[in-house]
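A single chain, nothing else alongside it, follows as structure tokens in the form predicted on its own.
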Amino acid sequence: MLLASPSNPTGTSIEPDELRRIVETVRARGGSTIVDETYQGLSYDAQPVSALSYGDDVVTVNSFSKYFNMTGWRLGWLVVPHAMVSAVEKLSQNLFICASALAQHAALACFEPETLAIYEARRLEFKQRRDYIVPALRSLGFGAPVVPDGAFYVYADTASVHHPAAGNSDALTHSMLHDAGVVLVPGADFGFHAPERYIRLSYATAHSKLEKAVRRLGTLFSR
């Protein structure tokens, strides 16, 4: 069973309960959970629980991407079941054989006191930018079914916006980049669940391009 927590494209987290469950599950049936939480740094209302809670037969899979803003260093971990070690090892070496010292050296500078007092007021940053852009995404006629709980996305319901293309995301983000020049992301990218009602938002940007992003959608909307 692969899983991510929190997930892209909704921003939300499996619940600690549910995600026991799961892990229950599937080891009853004699399979193995793979966790995805790289975004889990970039938790904002509860504190995170690792998968790793719920037994060391788990795997996890994490990255210095996100929460420590290194992405496109392609720096990360697993944490695997002792029995996997040596399976996992011989995949390392004919995959990578090993991150980059420079890589490397970065890395352990992100667990600096000075260093990850940064990456705290990111997050929170990240946390007052959705706490604006859900509400203002309501107000330009935007479904929210859920609320980001992690990471930086949001993920809209275009069904019931005022513009001809409502409920048709691909058609909708077109008239949005040549309209309005403001570039979203249809949920076509993301699975099968209802695609074209859905777009993404990504807020890993200044809360200043934010605002500017919801004026141009409201006079857009407005014609």
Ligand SMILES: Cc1ncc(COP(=O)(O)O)c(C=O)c1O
Given for the second form:
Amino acid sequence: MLLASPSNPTGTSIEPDELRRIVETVRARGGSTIVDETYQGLSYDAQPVSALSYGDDVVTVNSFSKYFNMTGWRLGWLVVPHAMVSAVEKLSQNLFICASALAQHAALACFEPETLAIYEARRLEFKQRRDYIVPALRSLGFGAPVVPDGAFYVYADTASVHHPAAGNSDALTHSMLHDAGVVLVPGADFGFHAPERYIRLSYATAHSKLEKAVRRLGTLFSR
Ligand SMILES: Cc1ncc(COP(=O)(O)O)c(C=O)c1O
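Okay, that is the form predicted on its own; can I get the form predicted together with the ligand now?
First the chain shown before, then all remaining chains and molecules of the complex.
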């Protein structure tokens, strides 16, 4: 069972008791649970709980790309059960050998107190953007049934926006790009649950740009 929490594209986390039940159910059926916790450092509400709390047989995946701001450095880590270490070593030697020395030195600097202070300030900045953009999307007519608690995404329902392409995320994102200069990603990239209705917004951009995008979409939807 492969899960991501917080998830891309919804920015929501699996509730701890629910995750525990998933791990127990998968274990009872002889399976393994692998949880991508790449966005866990970017949690805004409850204190996040790692899936590792639910047993030594759980695998977690993590990355320096998001909280540590090292997107593109190709550096991450796995926590694996002891019994899997030898097999994962064989895989990693053949697929990867090792991370570049440059990336490893940069990652060490992530744990300096002054660097961690910057990450914490960034996390709070993301929280402020979330607190701005979710109500703003709702006031533009998008459906956002839950407030995302992590990552930097909102997965919004387009069915009720005032636009001829409402409910058609491909056509709507095309119009937003060409008629308003605002880029969002249509749901088709993210799975099978009504992808034609949903769009993903990323708020990994400056607050002022989010405000500009909201103004432009307001104009587009009032035509
Ligand atoms: C859930 C999730 N995991 C991992 C990644 C990418 O991590 P990396 O840059 O380490 O490949 C992303 C990037 O969008 C993501 O959304």
